[in-house]
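First, one chain by itself in structure tokens, the form predicted on its own.
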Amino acid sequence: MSKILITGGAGYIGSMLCTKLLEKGHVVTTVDLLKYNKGSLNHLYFYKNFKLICDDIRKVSLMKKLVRQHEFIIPLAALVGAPLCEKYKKEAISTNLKSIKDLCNLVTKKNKVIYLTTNSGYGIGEKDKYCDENSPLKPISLYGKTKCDGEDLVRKYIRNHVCFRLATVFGHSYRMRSDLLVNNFVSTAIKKKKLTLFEPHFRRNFIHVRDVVNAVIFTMKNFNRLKKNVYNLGLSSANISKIMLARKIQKQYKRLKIKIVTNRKDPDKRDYFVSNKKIEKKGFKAQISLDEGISELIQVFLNDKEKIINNY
């Protein structure tokens, strides 16, 4: 049983991670402002070993006290996604980067930090080459820059750390998001029966939110073997282009029509395939296929008509 502090625990990944850790008997404290979804942790108040602190992670005095009390620190709190960070630039820098800088000053050798960032830092990859952990980071958004800079700080100043560069996450969560690419494509397919694609050849890697959670639990169990290192975290069979993804959805949802527009550019320029071999060699491999996730999401969006409030 470990004492774990998760910032942003009410979020898309956080709400799933808190749930699994509590099911496994750990003591979990989360700090979250509950800005986007007030109810994503409602099912956890039953657990005696769960504590929610509804406060701001940028309060250094609060974080100082909490860091001392917990073994594992998992800082998930962030303004997530390029549009949101462009809209609130100062807040993005203070939440995504300054809070990590403060954390670096607060942790001691007793703390173990698991830092999740994004593989969007790879920006635009080479045509016939997979991005691995040694590939240059060329983030093309403020969001990508703050997360890459945060990773640099963690790797430089925190003795006990493991960093993961996440593929684009998909699947259902207690704090649902429909802006992530797979979730968005399935949601749009159900609502409009049509997907309009710009630059359909753009490539991306994907991973189910439950596999992200399982990777964190694997890391806690194998921390000394993994520490002081960075790993790509994605599903190796899910290095695919947007048109391939759309066709996978169409295979399961026959009413879908796919339209390709050639005279418009996609504002999201990310285009890369990613190698996940490094973490796989350590013993963790993502298991949930895109087809399974698409099937899950079709049911979610067909049967749940509640409006999803995204970050932007």
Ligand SMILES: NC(=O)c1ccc[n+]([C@@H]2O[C@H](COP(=O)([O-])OP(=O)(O)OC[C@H]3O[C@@H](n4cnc5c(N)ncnc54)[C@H](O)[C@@H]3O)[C@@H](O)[C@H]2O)c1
Given for the second form:
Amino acid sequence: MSKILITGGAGYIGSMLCTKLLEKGHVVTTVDLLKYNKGSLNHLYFYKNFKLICDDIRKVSLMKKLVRQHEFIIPLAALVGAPLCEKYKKEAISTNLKSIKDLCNLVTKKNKVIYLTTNSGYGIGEKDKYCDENSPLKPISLYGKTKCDGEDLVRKYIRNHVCFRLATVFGHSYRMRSDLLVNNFVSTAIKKKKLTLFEPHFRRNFIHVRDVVNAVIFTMKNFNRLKKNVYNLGLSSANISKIMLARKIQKQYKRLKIKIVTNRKDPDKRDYFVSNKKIEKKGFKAQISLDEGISELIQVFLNDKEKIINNY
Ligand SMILES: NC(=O)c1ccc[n+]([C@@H]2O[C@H](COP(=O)([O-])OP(=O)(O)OC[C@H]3O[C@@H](n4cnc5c(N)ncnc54)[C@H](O)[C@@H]3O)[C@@H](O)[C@H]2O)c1
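Switching conditions: you have the form predicted on its own, so give me the form predicted together with this ligand.
Okay, now the whole complex, with that chain kicking things off.
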């Protein structure tokens, strides 16, 4: 049993992670402002070893006390996604970057930090680029930049760290996000029965949110073997193009019409294959297929229309 501090535990990844860790008997504390979904942790108050502190991670005195009391630190709280960070620039920098700078000063050699960032800075504008952990990260959005700089700080100043560069996450969570590409395509398919694609051959890599949780649990168990390193984290069979993804959805949701538009550009310039070999060689392989995730999401969006709109 470990003592784990998760910031942003009420979020898309955090609410699934807190749930699994508590089921496994760990002691979990989370700090979250409950910005989006006030109920995503309701099912966890039953556990005696769960504590939610509804507060701001930017309060250094609060974080100092909590970091001392916990072995594992998983800092998830952030303003997530390019549009949100563009809208609230100052808050994005203080939440995504300044808080990580502060964390670097607070952790000791007793702490173990697992940091999640995005792989979205790979392969910008480079068609069919094949990326591993040595490929340069060149994020273009403020979101990408804050996360990339956060990773640099963690790797430089935190002795016991493991960093993951995540593929685009999909699947259902207690705090749902329908802005993520697979979730968005399925929710649009259900709502409009039509998907309009531009630059349909751009490739991406994907991973189910439960596989992200499983990777964190694997990391906790194998920390010493994995530490002081950065790993790509994605489903290796899911390096696929937008059109392939749309067809997979159409296979399960026959009413869907796919329209290709040739005169528009995708502002997101990612077009890449991502290698997940480094983490796979250490013994972790993402397992949940896109087809399983699509099937789950179709049920979610068909039966609960509110899930489609509750992002930010
Ligand atoms: N979901 C993805 O596809 C993905 C991919 C790569 C990396 N990540 C990283 O994983 C982490 C979690 O992402 P997510 O998708 O769960 O996002 P999310 O928006 O669902 O969750 C973020 C949580 O942080 C909380 N929060 C924000 N500012 C706070 C503050 N100042 N104090 C306390 N709480 C605050 C919010 O209330 C929210 O519950 C982020 O660091 C993100 O960069 C996510």
